[in-house]
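The chain below stands alone and is given as structure tokens, in the form predicted alone.
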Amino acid sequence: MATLSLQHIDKIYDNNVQAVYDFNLDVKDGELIVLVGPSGCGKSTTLRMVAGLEDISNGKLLLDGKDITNAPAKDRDMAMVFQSYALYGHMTIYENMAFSLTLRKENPNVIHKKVLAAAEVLGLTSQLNKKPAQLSGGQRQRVAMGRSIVRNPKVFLFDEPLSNLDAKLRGATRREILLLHKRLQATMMYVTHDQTEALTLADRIVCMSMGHVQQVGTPLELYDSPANIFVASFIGLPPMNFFDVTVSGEKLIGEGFEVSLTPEEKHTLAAYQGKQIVLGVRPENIVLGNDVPATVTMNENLGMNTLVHAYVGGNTGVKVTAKLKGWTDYKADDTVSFTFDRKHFFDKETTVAIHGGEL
């Protein structure tokens, strides 16, 4: 187990394209950090810089307080699990898992004990004599993880390890990674574009966009108190609804609707009286009520919940998605009325969240 410190790290390629800007993060001993964001946001590049597979253009990388910014990948005592399983097809599962230790010329008895121990943790004991082609995708990904475990590295790095699996296997393997982390108490950095993976796996999430860190926090912090519109829109499924509204006394006035402000909300927005802001409301915070009239476009029944898609302010208004409890049978052009249970406020110009009346 180990601590990691990423200090003011940049990645600038030879063509002067910058992929990562001033990345700062302190990873605690035994912490599972998830880097999440859309494709091209710099999360995999950051992970590859930590692994030593990409050079760091500026900044420092410390492992247990030791500067390893320019250390070769082989000297960093880290193990990486890739999206592709990267297994040797001609070798057995046992040989694949033992490969790195064999290269190090470790004692065969020690290798045998380590492989068997890792196989037991991952439920692969009965598969050790098989070849990779005989295993399912989920099993092959477990072999890739096992190959990392036997090395007993200071840090585990995962680069979108579940992307090649179907939805059912993704869920099962995600749970196995979480159990593995709890069992090993190892320091881990995990990259994904899937917010469900981020929310369910992470001790803390690093949300990135266009090479910049947008917010670092626990899953609940990013869900409940997003720092800006990007985080609010990226974290949460279905995504948050957004409305341009004007703060007017004790009300927010939007296109085709008005909603009342609580005394606390009015205080929060005191500096924005008479100004436009962005109102954010999560689909699960919308209930049937009397405040916001809408016209239904589509109904998606999910069993315990229903996603109701509608327009606020007529068919040319703003699209809204409500996640209502239970089963509903709305049809296109039905009229409904909503109430917003929980509201988020964002500065229209900066897109930053508004808290406590601050500009």
Contents of the next structure:
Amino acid sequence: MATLSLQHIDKIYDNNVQAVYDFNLDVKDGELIVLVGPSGCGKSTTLRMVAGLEDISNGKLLLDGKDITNAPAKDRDMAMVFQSYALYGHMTIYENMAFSLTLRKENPNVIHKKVLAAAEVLGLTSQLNKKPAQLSGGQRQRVAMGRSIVRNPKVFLFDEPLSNLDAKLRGATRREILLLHKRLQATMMYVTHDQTEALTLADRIVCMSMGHVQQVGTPLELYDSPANIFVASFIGLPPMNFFDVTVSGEKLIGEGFEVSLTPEEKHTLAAYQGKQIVLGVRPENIVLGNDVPATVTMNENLGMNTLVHAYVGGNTGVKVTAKLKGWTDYKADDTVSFTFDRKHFFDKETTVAIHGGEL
Ligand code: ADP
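Alright, leaving the form predicted alone aside, put up the form predicted in complex with ligand ADP.
So here's everything in the complex, that chain up top.
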């Protein structure tokens, strides 16, 4: 059982750089939380404060309700897996996994049981007598996780554990972490700059920008109802397209195109009649239709889908990327016409999503 509570946490480094502002999060027992955001947004700093590797400047950190804000790292009962897995080259996989328990002078029978159990979970049973150099990058990362598992910590912390692996191995190891989480049912915090890792791994995502939490929610909530333009553009690949439009009766009028609003959309935008807003449309929500004329710049076939890059409203207009089903062979300067089958609306000044309701 392990819950974490981060309450109004700030981090101000000695050079007066504030890396984290008022971070609030209650992590449930067994939950896998992914902190995601661009480089420098404060993810690692937050994780390192939880681990006890950085002081917490303001605020409180509770583990199972107990205040551990100022507890030393070694007393926190947490294990951290880093991107560089730093195994001991002269030791076998077994010895590497047993190392922390051997240091603690645990009973050798207990150590043996724990190492075998962890190796079983990680599919490393047949590798235990090998040296790290004989293993693949993915297997070495699993050994690094094994070292954490044998300690049976309350909380697992992962700092970009996959960023040293190539694309194929990254996918495979990501699925292993997901399985591991299901088997161990342990509380985990995981840091990545990769939105795909966040969407595929997380029970809940914390999306950060410039030290501030932008949104906390399930992957589907962040994908389907992004709180603001930052989250909308960070989650989803290729990123969402954005257009400046004016709300005019039952229509949105943009540069070189008009789209009509459903009655629900009109209701959502009631407070914005006659005003400019930002319209967001995901590439996968664009289909061929009759509303939005565009000029193709590039056609990228991906197999099942094609990314069609185009300008809306002539060559000086807004760039748009559509993810069309199947295989298309558009050439540069071809004209196409799109329809948007799902729209997101954002306040132009605050960048906050418009959900309507409050008239
Ligand atoms: P992320 O993990 O999201 O890439 P970090 O938490 O590493 O971001 O960094 C957040 C901000 O804090 C950055 O502006 C970074 O330059 C700054 N920072 C990180 N570590 C230190 C440090 N030891 N001293 C001063 N500033 C730091």
